[in-house]
Amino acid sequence: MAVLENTILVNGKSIEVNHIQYDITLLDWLRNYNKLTGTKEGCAEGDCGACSVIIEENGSGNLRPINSCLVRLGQVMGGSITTIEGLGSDKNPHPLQIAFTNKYASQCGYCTPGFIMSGVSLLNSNKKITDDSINDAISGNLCRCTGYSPIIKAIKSAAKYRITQNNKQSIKKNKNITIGNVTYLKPSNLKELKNYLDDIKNFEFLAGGTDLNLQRPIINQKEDKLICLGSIVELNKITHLKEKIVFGGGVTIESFLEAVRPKMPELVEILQRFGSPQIRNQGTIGGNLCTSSPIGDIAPILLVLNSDLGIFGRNGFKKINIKNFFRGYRKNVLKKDEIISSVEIPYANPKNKLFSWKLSKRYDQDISTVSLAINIQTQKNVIKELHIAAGGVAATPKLLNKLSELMVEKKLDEAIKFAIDNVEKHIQPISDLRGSRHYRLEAIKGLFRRLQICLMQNKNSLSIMDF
């Protein structure tokens, strides 16, 4: 049965959207209009997971879960959300409900609805339920009274249940909804896109809107027009090669780190740190990017791996190197009609080691304060290649191209006494409320030895923690 266009799916609930004066999050159109307070709100910015709801897109059968207080209202029309009201009740619970009873898992149980939401996530995935996919899932929700490993141990308990949702309904894809004084675009592909832009003048793009999402206002003083970039088909896709991986740019992270996991391990825990599941599930690759943020997580990666851009705007395709993408503080080449389509990563040679690590004041949900990604080759205890790059050292995310040619040919420990005396030279870390610039300079320091032991001991350090 096909039901009416500005619908959504809650709880297997066809619930139509009507009366709404501004646009406003999910969050609070769940909690103001539905009355569905069991989805909290705590700091309202994707930090804590209290809001955390499970969200399945175009009838796919991923349940996964995001942050509704990071989510307009528009971007999930057509979907199918799942809040804790429609996993159980008092009298007929879901059995994590009844495991977080039994665990003694909850104390205050202000955080319990987004930890349950985020366990059922996990238990309705393919992921093996070990402590390390537990402390994932949950990394985006904070307890401040009961302690992780009760909530830990309910999990575990409950490993052998699963949901699933089976809504038969179907919603009549609209491709124009409008909010108050918002309206949303949604083109199904770059030639659909392509139209939009030659009609349109004033516009923003919006992808996950994690990002974009916390400085856009509640209520607009004037009609704004979002072209939203995640149904393209184009942007989503994930092209396996023999030499690289081709990734549109609306993949989310999540998706990229699945994707990356089997032929690029290295990567897999800076990308697990770039955010909970919740911000990895809404995320993409290619709004990362345009940020252009000095402490980009992905970018010194990609810098490293010699990495090309796909960029589409009103006068087609182009392709450009990362290197050449960003162009000082939170600015690059794109122009406002442009958009990157795809993220092309090659695989590092067989001969190098790559590693990337990150520093951030806590290990789990937080903007890194300093971030290294290196791609070497060695022989005999020689550098024969490298290639360096880092993040909050500048006012880019920066490939120290010089640093890296003067340590080429050097014996290791040389070398690594060579850019420990002279990385002032090649970064202008600043100070602010992340670290100093005396800081940041001893971190990168610090990680050079690190680099240095890891080579010594025949090492992939795939941890932080590790050392």
Ligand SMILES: Cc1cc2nc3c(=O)[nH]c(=O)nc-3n(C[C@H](O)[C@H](O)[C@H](O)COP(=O)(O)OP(=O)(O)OC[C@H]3O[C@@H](n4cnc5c(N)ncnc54)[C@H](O)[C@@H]3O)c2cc1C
Given for the second form:
Amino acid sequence: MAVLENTILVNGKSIEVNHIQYDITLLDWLRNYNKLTGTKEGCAEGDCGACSVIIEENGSGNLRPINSCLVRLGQVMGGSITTIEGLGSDKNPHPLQIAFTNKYASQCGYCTPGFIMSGVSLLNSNKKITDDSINDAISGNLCRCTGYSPIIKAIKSAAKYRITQNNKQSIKKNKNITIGNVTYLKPSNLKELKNYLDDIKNFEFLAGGTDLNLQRPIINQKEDKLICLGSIVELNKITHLKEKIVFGGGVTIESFLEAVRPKMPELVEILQRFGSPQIRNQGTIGGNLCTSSPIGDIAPILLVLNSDLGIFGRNGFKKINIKNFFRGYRKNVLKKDEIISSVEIPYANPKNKLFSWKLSKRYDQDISTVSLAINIQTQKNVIKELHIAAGGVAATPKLLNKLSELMVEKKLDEAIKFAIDNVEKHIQPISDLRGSRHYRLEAIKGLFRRLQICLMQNKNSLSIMDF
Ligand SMILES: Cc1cc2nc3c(=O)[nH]c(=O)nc-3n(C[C@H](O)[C@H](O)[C@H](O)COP(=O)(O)OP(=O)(O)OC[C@H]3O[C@@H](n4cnc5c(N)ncnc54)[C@H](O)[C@@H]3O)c2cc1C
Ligand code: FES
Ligand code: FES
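Okay, that was the form predicted on its own. Show me the form predicted together with this ligand next.
What follows is the entire complex, opening with the chain shown before.
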């Protein structure tokens, strides 16, 4: 069945989107306009997972959990959404719903629909069902009364039910849509984007929206134009070359994680701790860099790997090195009409070791307090090449090239002592809600000690949980 104009497929039924006065979230539309109140609102900020639904794009069979509170309705037009109501009914519950009952995995029940959606997405994926994959799948879901053990047991017990929820519908992607006061412009390639950039003056770019859509209220009465980057084919490409991987700027963090897993396994832990599956399925590499947050997780890695960024705008295409991208607190060099169209990540020299660590208040679903990325080569215990970058220690993610230069040609223990004694001269951490200046300084020193231990024990990486 082809989806009609201005419709969303919800639980296999095509629903027309009309009579909406102001731009709203998918969550509000499901609950308030369609009475699908099984999907809950907890935090409305992407933190609790109570609002999780599953999206399947273009009949791909790839079911991804997302936070419906963080998605604007205009982003999912023409998409296929499954809510808790679409999985089963009182009379005919989904096997995972039965498992939750049998394993006592629900008490107040408020978090339960979200957990079930995350669990079903895992059961439908090609991942092995293990403690690790379950922990990761539910890392974006909070339960405050049952506790996680019965929930994990329930998901494990349903492992044999790997149900394909494929709707087998041909989905027609809508072009431009106006919802209430907001017009969503959806160029399908860079050429179309350029035409919009030539014609339109006031607009904002929208990628996954995990940052932009937090700006409240989404519901306002202002006339807005959003240029959606998610529909641009070039921005979603991943190209594996001999010496580097080239990512389109719109590649999601989850796809980024899967693409680097085989060749840059050192990056897996930090990427797996990026938000939650729901956030990683929406958030993009380009969006992460363009927020230009000093605690964004991707920038330190790109800085030590000397990555180039492709920039596309009204005047065409150019390339810049990431070290010339950030300009100040949440500022970068992009002009109003420019986007990050690609991110080129060279493989580290095979003689080098790569480390990337993040310290945050919680292991999962938390933004860094500080982070450190290191690309290092040692020979006979002497440092021959070194690139260090840190997050959370200055107004922007920072390449510590002066400190790195001073550590090269020193013996490892001497160099680490030098770094610990001198790092204060190279960073300017501040005190805020995440941590004091003192904590941040000591934490970075601790990460240098961790580097020494890894290199002395000839380990590629030590998980942040290994201490
Ligand atoms: C619950 C939660 C957990 C999070 N956890 C983490 C975490 O662990 N680590 C972390 O680093 N971040 C985290 N974030 C922040 C956010 O998810 C990321 O920064 C994400 O990568 C942003 O990408 P996006 O596509 O959603 O950006 P959007 O929200 O769509 O856009 C962000 C900004 O960038 C602009 N923009 C987007 N793409 C481009 C482009 N290609 N070119 C030019 N401009 C562009 C937009 O106009 C907007 O100004 C978290 C956020 C939430 C809500
Ligand atoms: S309501 Fe908490 S993540 Fe959406
Ligand atoms: S069952 Fe009450 S919050 Fe999870």
